[in-house]
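A single chain, nothing else alongside it, follows as structure tokens in the form predicted on its own.
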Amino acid sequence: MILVLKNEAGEETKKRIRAQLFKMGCIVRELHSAGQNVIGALGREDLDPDTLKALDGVAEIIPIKSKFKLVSRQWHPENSRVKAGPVTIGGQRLVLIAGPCAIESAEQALTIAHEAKRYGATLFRGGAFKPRTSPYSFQGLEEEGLKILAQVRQETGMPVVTEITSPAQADLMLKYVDMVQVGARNMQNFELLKCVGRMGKPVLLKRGLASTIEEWLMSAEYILAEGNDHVVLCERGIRTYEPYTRNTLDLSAIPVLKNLTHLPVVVDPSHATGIREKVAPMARAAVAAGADGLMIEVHHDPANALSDGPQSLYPEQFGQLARDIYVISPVVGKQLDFDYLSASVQQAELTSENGHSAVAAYFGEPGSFSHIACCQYFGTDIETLPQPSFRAIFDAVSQKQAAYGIIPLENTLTGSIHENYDLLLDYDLKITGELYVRIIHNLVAAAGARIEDIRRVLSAHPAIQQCRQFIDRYPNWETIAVNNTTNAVKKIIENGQPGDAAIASREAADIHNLEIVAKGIETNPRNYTRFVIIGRKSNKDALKNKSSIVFSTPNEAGALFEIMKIIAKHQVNMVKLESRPIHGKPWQYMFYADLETDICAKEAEHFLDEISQATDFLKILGTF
């Protein structure tokens, strides 16, 4: 049962109600729901709702109808986020968990770990205790394997996850690993579930070989009932009559789970298919279906792997998959970045250096698209610093008020943000990363508003332009440009006019308790904004395959063509070229270019020298 308390219920009232529930034999949890005082009572199926409602201070009783209580959305409406070391599973960042099926040696594990991290993995998986179908198969290195996992974490910075097969291994797991996995064969090993619940470490709970979704969620309930709500569900396929793959990957489970539970969901296409060539397509499909992450088996020498070699990707194949996921993820409102852990390390260095929390500066306020991009790239744990202008972001980073800034550079519908290109030239800062965010605009207004009642629409000028086709259907509407989309939301609240609406994100509407009158009103659904991360120095350890430069050429015929010849000679792909006028020098121009190479790498020395000699001015804006 969920007990909603009266608004005037104070701490003494809540304490008395909790005591009465304990006396009735209930498990009692205090909840937080949209500012209401809420208490949950579990463990008694025979509780009389009328008896509970009669308790002094109780306003309403809401029965939890499902068999699973603690894992249900009814109990916890918001999405949960589970932390394993510095990595958060759930939210807007996709997590790649990669590594071999089994730890075979320190050399094997470290080789794979460094490759997996280079290609975008943020957690390392590897089995030390292996429950195998045959008693004669490799059973794992046991504690020696756990020690190797700890060494992997120390050398790479990646948290490690491994399978626990017996409660007797709990102390070893607490000592060596960051996250424990309950495998498919143990999904209904209830004593083991109780054990990991009491351990308190994050748990990756795999679906049983032929378990229903309800059975799976009831297993998760065992863990949460012991007080551990750091649980991630892992869909790994179920056994069916189909022989062409090892198991049948149930992708429909992802949207079903998202509706039923607040727990994050990751997908393991390696165990689901059992065939290397099938892993990547199913991984891409899982992301499109809404998974919070992927668990991929990777091995540098799968032909000689002691466990599950045929389903393990080569590191290069994993890298290509990561690039595919990077492209797909913005479509579903998520982000995959390749230097997440490197950025975390640099944040820690900056925190130590400055004596305060590392922060990211962004334009606007919570709910703005810049804020959404900031959360997708850095996660929600980093301290953020809202700024009123783009120049203020550059100033905040330059003056060490912020470790990083996030700025938009171009939009697929409205083009480049020229002010930020000019600021990149003016300031001595580096581009350290980039991300693409799909921009979905909504018409938002006060609760109960109807589209026929709208008379004025407020938003940032680019947002109005991106929604021009929708706005033109209503010629009687007055459009008013303001500084940013979240400012538009605040203005319609302050004005209190029933005919006012704003164009803004779903997040901004949620923050300010507004209603979405019309969804997805941008003219073209292929509406993406490219954001870049700026900092005072580059991330040293990050994988770098792109460079941004700005240069000017001699004022003579063919000068720009000579630069293009150098780029072509070195077989470098140029993905962007844009000119901007040089301030104070009429009809002279700077050229901004993005190149698919690390121009600062040792192997690019000759290329950089030739570009430098052919230009009057050259500045490397960043490699990332």
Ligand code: PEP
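Fair warning: this is a prediction, and the values are worked out from it, not measured in the lab. Numbering follows the first chain given and starts at 1. Just so we're on the same page, rigid core means the largest C-alpha set that superposes within 1.5 Å between forms. Compared with the form predicted in complex with the ligand:
If you fit the rigid core between these two forms, you'll see the Cα of Phe390 move by less than 2 angstroms. Put the two forms on the same core and the Cα of Pro255 is off by less than 2 Å between these two forms.
After superposition on the rigid core, displacement of the C-alpha of Gly274 between these two forms stays below 2 Å.
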Contents of the next structure:
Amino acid sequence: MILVLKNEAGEETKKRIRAQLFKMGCIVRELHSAGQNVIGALGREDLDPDTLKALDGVAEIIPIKSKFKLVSRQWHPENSRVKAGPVTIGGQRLVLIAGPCAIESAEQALTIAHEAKRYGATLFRGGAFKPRTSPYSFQGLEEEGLKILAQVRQETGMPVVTEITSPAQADLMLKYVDMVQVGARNMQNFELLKCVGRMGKPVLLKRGLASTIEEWLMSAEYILAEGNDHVVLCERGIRTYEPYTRNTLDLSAIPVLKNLTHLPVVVDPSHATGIREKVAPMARAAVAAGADGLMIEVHHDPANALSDGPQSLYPEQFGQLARDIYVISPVVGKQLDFDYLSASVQQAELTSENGHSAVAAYFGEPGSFSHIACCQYFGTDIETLPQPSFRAIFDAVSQKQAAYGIIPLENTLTGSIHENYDLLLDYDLKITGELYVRIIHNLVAAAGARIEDIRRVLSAHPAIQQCRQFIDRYPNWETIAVNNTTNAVKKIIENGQPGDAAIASREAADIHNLEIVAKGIETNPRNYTRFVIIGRKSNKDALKNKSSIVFSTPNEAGALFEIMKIIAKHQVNMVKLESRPIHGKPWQYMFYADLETDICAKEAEHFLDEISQATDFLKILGTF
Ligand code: PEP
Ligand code: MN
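Now show me the form predicted in complex with the ligand; what you just gave was the form predicted on its own.
Next comes the full complex, this chain leading.
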């Protein structure tokens, strides 16, 4: 049961009520429900709600209708995020967990781990204790396997996860790994569930071979009831009558779970399908359906794998899948969490602790699209620094008030944001990464507003442009450009005029308790903004496959063509070319180019030399 306290109830009252509940035999929990003064009471479902309501200081009693309590969304309305080492599962970053079914040797594990990490995995998984259907199959290297996992973490920096099959392994698990998996066969091994609950390590709880969603959530409840709320659910297919795949992947479980529980959900298409070719299509579908991550079996030599070879992807196939996921994620409002992101956040957090600077500076306020991009890239737990202008972001990073800045460079409907191109030239900062964010615009107004009453629409100029077709349907509307979408939202609240509306994100509407009068009003749903991350130096550890450069050419016939020839000769794909006037030199231009290569790599030395020689001026804005 959830007890909502009266607004005026202070700490003393709370303490007294907690003591009273405890006396009645309840398990009492602090609830961190958005801004509300609430207490959770478990274990005495027989108590009459009126008895509880009669307690001094209690305003309302909300019974939790489901059998599961602690895992229910009613109990904890916000999405939970579970941390395994530096990696966060849940939230806006999509996590790839990869590795072989079983750890076979240090060489095998390290080979696969390095490859998986290179392609985008952030968590390494491998079995040391294998629950095999046949007692004659390979049972795992046991403690030796755990030692190898610890070595993988040591050498790659990736946190490691492995399956625990018995409470007797708890001490070993605590010693060697970052997260424990409870396998499908053990989903209802209640002693094991209680054990991992007490261990306190994050738990990856797989769905049982033939379990209902409710049974699965009750198993998670066992772990939370022991005080461990770091639980991630893993859908891995259920047994049906269909023999063409090993199991039947229940993708509909994802939206069902998202509604019932706050726990993150990952999908394991490897054990679900059991067939290599079926893994990538189901993985892509899982992301589209809202999964928080994927668990994929990867092996460099699957033909000789000691278990689950036929369903293991070759590392390059895993890389190809990661590329697909990178493209799909922004459609559903997420970004793929690459290893270097966690590393760069960690690094920035360290600087932040030591040097009192924030991790990232962005334009606008919470709910602005720059803020959404910032959360998608860095996660939501970091310290951010809102800025009133793009130049202020460059200043904040240059002056070490923030480790990174995030700036929009171009939009698929409205083109380049020229001011930022010019600032990139002016400041001595490096582009260290990029991300594409889907921009969904909404018409937002005060609660109860009707579209026919709207007279004025406020927003940032690009947002107005991106919604032009929708706005043109209402010829009597006046559009007013302000400097960003969150400012528009604040202005309509300040003005308090019933005819005012703003174009902004759903997040901005939620933050300011406004209503969405019309959603998805951008002219074309393929409305993406490309943001780049700027920092004081480039990211050494990142996998780099792109470079941004800016150059000017001699003022003579064929000068730009010369540069294009060099790019073509080296077979480099140029993905963008943009010209900007040079300030103070009328009719002369700077060219900004994005190239699909790491121009600072040793192999690109000649290429870079030739480009330098053919240009008057050349600046590398970043490789990422
Ligand atoms: C595994 O993850 O290696 C495994 C055995 O999976 P499941 O428990 O889902 O069968
Ligand atoms: Mn397996």
